[in-house]
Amino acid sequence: MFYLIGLGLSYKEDITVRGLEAVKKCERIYLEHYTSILMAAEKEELEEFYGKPVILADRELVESGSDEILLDADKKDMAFLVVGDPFGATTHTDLVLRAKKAGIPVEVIHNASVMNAVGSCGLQLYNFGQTVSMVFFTDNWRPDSWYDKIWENRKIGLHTLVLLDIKVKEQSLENMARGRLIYEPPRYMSISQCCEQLLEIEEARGTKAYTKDTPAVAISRLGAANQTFKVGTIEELSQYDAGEPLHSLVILGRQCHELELEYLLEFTDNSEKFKKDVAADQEYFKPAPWVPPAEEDDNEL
């Protein structure tokens, strides 16, 4: 059996009972180590908790070495551990498809992820639209395909969850070109950097999918004991120090329910200003009133 097991958001104990029972009977255990990290548990702690060695699976191994991961999974139990929920990244879906094509039985054991735990900031999950990812910009690579998705969400009034980039076991272009297996220190995008990039692309696009005054929610270390939330405009959050990673951001949509707003006010030092910012944003994105089409004149037919 090939097990795809979600670990939850932060602690080694966040794994489900069923997931832990599966891990303990597996021959090999891989930990996916590039889309996210467990904030409160290191590899060595997991190994002690499971009573078994854990193999770190970087992007190259998962995307190019699936045969190695799935080796003998048709005869023995193997586990692939994913921070959050197993289907939080498309590469995990690809791994399941490869296993099924090879005739390997697959069992998926789900867990909490940022996609549902984001509701702890007070915003209702069914008011969210498409989720987008914000990657680190470089001098010659500043992708902005996510902008159109935010615009689509905003036009129909929905909130947008923005997932912030992490870089684990990444090579510099020079080391990659020279074939040197030297890796850069891990990097985690901050709320402030994400907001700076949002503002840069809005200035370049100029179509106002959002503005510097658009309200947003900064989320830090979701699921950990020291998780924090902060609300403000995108411009204000571009100056915000969100502390240690991991971070994510929510851009508010026009349909911000009064109960959502009441909850969000816990995370601001200036409630009156934030209420005004939300009201102004809702007014700006309010759809035009519906006008019935003019009736055709039978005499003109």
Given for the second form:
Number of protein chains: 2
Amino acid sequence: MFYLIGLGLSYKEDITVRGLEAVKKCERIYLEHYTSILMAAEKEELEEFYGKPVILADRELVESGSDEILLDADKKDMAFLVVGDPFGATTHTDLVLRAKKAGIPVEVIHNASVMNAVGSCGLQLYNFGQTVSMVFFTDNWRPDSWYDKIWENRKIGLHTLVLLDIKVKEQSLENMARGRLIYEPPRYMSISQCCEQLLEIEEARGTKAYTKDTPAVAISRLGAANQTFKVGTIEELSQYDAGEPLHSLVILGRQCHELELEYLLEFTDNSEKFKKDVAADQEYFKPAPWVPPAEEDDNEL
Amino acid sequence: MFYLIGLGLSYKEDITVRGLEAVKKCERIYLEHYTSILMAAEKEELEEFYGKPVILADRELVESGSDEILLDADKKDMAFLVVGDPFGATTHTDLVLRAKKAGIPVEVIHNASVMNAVGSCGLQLYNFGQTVSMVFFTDNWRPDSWYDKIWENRKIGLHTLVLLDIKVKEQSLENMARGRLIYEPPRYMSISQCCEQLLEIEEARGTKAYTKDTPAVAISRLGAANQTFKVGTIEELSQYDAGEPLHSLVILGRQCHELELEYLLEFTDNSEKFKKDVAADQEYFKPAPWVPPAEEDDNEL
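Output the structure of the form predicted in complex with a further copy of the same chain; the preceding block shows the form predicted alone.
Following is the full complex, with the preceding chain placed first.
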């Protein structure tokens, strides 16, 4: 059996009881180690908890070395552990397809991921549109296809979850060119950097998918003991120090209900200002007010 | 401490290790019992697993009796268990607000919910728009505000998750009028009924937010041992017997990528027909094809 097991967000004990039972009977255990990290547990702690060695799987191994990962999984139990839920990232769907094609039985053990745990900021999951990813800009590469997606969401009133880039086990261009297996220290995008990139692209485009005054929710270390929420405008959050990673951001949509707003007010020192910011931002993309028809037919009332 | 703990989707062992540790030290344990059910575990099994009695909490208790639920939670440990993740339903956000206002510390232990586990059908969570709910139509009440939301999602190419109504501990109008505490047997909407309601409203509106030929994914018993996926058009799925509850449905958007489609083909006996259905449906809301400008300036090439 090939087990695909979600680890949840933070602690080693965030694995489900069923997930832990499966891990304990597995012959080989891989931990996917490039799309996210488990905030409160290192590899060694997991190994002690499982009573088994854990193999870190980087992007190359998962995308090109799936034969190695799936080896003997038709006869023995193997586990592939993923921070969050196994179906957050495309490449794991691919791994399941490969396993099925090789006639290997697959069992998925789900867990919380940022995609649903984000609800703990008080915004309703029902009111979220498509999720976007923000990558680290470089001198030559400043992709902004997410801009149109945020725009699409906001036109129909929806919140947007922005997932922030992480770089684990990346080589510098120089080391890559010289074939040196030296890796850069891991990097995790901060909320302030994300907001700066948002502001830069809005300034370049100027079509007001959002503005510097659009309210957003800064989410740091979701699911960890020191999880923190902070609300503010995008400009305010571009100056906000959210502390240790991992960070994510939610850009508010017009459909911000009363109960949602009440919950968000817990995360600001200036409730009155935030309420005003939300009210002002809701004017964007607001449907035109209803105008009574010019000629009314009294009989219809 | 007031613990709000997600139970995941199906088995008693779907609770996280951290969640189980918390439950075991709690004085009182409530199980929210009206927005969803744990498919593979009855109350008695949970009580045996936890070594503690479990109190079933119906809508009335949660919405009006929160004082009872929160009683002494400032001094002792209390747990409120929710199938899926605690932040799926609005009323639980409300419970957290009440606890905070009463100065009671709150800890949330997340878990998988249909909102993220739906990714296991092979469709990418990134490509989902807002989620909608489908309620049981009655003779006098056939709400269809979800129609516009599906339309909004599909106009921008996104998939729509449709959550199906469940009725647990409901009284008949007669019993309610007579004040008799007699409850109807629980009812869970089936995929076929959902599709019939979709077709009825599309016929009434006629604006083609989707058609009878729009492809969809029928999801039954997500996360359980007998979990099943089936793809087909909405009309085909209106005839489909998806078996035991719980059911959900995903209506496809135009942004159906190759890998998504390849995964979905596992769930049909007629791949060629399904591919054609998807291609035909993608014509709806397709951006107009690019037309070269009338006067070209060769120098610009």
